[in-house]
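Only one chain is included here, represented as structure tokens and corresponding to the form predicted alone.
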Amino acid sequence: MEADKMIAAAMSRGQRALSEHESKLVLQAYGVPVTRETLVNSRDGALAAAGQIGYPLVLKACSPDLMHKSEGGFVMVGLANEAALLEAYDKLTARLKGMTADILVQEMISGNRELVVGMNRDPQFGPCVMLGLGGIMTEILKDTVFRMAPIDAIEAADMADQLRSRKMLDAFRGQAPVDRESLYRCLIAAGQIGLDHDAVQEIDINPVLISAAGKVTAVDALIVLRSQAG
């Protein structure tokens, strides 16, 4: 489904953000490199989509009302076979007794340089675009660049540059430098979005990982849609 039909058919069903899969659906269709992953509701499913992706693998429950689903025990890291996989699904679907969710089985991809790429609806200044250290990180050291929308390859190169911790961007004990036209077309992406869906308030692509190879890949993703109330 395009973008824009997602998004509005998100709005008319009163949403009030897109599921993790439906968020990843857009940036991807505005060149974000994202996670391959595979929605499904049982457990034939997930093991067909494993076969197709490959162990390891990350199982995730996957709803528009689940926002923040690690605190809530709704994220399954590092399942190396079948056996963990089923196991897994059993004791997700048990959590969410009551709910009404999908799940969502993702490549789980290695890196330990991590960073933020998000878009906020200013109300003076419209779409603003952010790039920051990830993960953890980002509450505690704070290390984050704004610009407006729209921004370019050079604006988005020099939001990197401006980092305080853009060293980690570079050739990092052994690892090779990031790809940066991957990172480039993350940061131009979500203003662009910004720009082309009033419906949308707000993007938060955390993690956007590095691999050590230097790939770039959006492994979590939320767009939240401006409210409908009144």
Second form
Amino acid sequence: MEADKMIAAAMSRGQRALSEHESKLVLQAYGVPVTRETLVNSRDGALAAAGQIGYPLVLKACSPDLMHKSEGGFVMVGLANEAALLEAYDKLTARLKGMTADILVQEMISGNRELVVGMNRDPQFGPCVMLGLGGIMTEILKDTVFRMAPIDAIEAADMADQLRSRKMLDAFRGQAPVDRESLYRCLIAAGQIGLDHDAVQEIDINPVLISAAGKVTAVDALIVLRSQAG
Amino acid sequence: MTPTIEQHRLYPLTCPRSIAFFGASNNYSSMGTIILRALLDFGYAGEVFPVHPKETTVQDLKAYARVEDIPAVPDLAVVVLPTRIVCETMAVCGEKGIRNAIIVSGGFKETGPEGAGREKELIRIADQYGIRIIGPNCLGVTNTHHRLNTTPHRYHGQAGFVGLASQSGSFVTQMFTYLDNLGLGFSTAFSIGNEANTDLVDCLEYLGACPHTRVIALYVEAIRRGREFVETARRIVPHKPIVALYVGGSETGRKAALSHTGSMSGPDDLYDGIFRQSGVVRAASLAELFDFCMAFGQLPEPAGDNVFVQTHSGGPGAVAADACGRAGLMLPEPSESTKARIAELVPATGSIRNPIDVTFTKDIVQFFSSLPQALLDDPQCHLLLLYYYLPADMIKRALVRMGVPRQDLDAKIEEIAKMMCDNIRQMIDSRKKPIVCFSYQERGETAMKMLAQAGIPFYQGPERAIRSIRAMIDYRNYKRKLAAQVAGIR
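Could you give the coordinates for the form predicted together with its partner chain, as opposed to the form predicted alone above?
The next block holds the full complex; its first chain is the one shown before.
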């Protein structure tokens, strides 16, 4: 399977994590809805990708070594046209001087409801799945729920219902209720990847954005690999 | 598959026919002696063979200088010896053919690296001979139905239906009286100590199969075999409720916190999810743990979350209604036909809505029998919460006025209270609907004692009662979820 090869290749290269793009390809293979995006390494490539995806766009530096992109200024959002895209491209590549990274041209999803989905390998319980409230209040509200993998749609539904902020998932201030099936797929997938791939230590899908229409999209993702010390 | 209880590998440990006892003497203050006395005083019916290097008689039992001298192969060894001779004792027990041991002695893993090495050696010996160990560093097992008690505390209470597996010895022994006051008793209680080769999951599995155990209580500090715990609990929950008190923050637990989200949560959240996924009802305190057991062990399952509250005062009714609301329980109005039926029993000053409030009744039979019956008959009513206030003094005054002789008063009061309670119990059984009582009277008062005797859950204040009701409804929901998941797999 594609995910297998990708993880094995990353391990053999000694990567500590998959890049954002690789992480999303693995997630997508497990049914997680992810942003439409293309990896490029030239201005022309960026323009071509933009033509296919459509504006507004997001540009991100993409490398397994860049686990925290926003802090380093490696994410540019709200690029509305070609001029903005090229300007952002040049700025980003300038900042990346000396680093090996590709540029990810990504559709820009809007929505003001954010969730976090995660997986971690617990010493006692094995792969465990987390669902939490995302966005700026994440750390303040600490609204998270956990389950041991595997989980099914019934368990995923119970997780969603256990959130204190569950009402956010319903119709809310003129926004449609969340596409629950998609949300459940994110949770089920996170657990299943943990069960299927011993090399995966941790998954962090943050944010999972809910659009005004209720559509669920993994906007950023990181798959951390088991440490290969020794 | 859960084996039958006799096939369970812990059966000879909880129901031994004979015991080799190490560490008792004629010195009354030694721990070994205290434990042996508690065992004998509880009326253990099997044979006990004390092993002592010098004494020929220990606590009036013939003592043996060496295990080899015992004229039989005991089912179980109880070991209350100094740490340094525990391992060698286990080896001679193994040679003798003893295959089960309760090791009360401490000084193992709990004391640091040296003790951990000792425990490894102990496990190696146990593996070599196929010995199943409870402990070390535990208080062992209390099986009230087999009259086995290897703890230093005497068991005075009744044989009961609460099965317990506890990572604290105190929460076994120091609960004897507490449970008795609630009208409860243990079926089998395990103090599991260091879990050398028998852990929480093994005990859980045993209690799941134990016919005397109607509800399982767990005191948990850390679950080691996490996946097995979830699988075992999920097998038991469809036919027996499990209630757990988890105390978080241990080092193992801390490590268990999901790393990237470590700042967002602690092990407590993880365990919370794991319990829910397993169908295990979580208790927030030790009091709640046994409050829930009281309801689970004695009441039929509610068919839904509609509560009818019956009271004879506005205050307790209002407090109960409020607490129900906070717990997410419904208080629907009785149907029109029920209202018509109870209108005759409730004076105009009262309320036939919900809470149903009689304000005052001259007829206690009406209050404790006709009215609850009418309410239970309403299909809208899934559960009745009854304000129970029946002070002996009030009955006494009535009886005195009726001319009952002074010397007969106490007996008569008990008789009346018992009649009320038996009535309630009958209603629970015949209607298959739970009745939960709450009161501000003390447990020691006559009417309250009668409630406990009749096996009717009674709580101090509506909040505790309603949390227990909530637990019953949660359990019902968990079972439904598990059933749906099993159906989904097919």
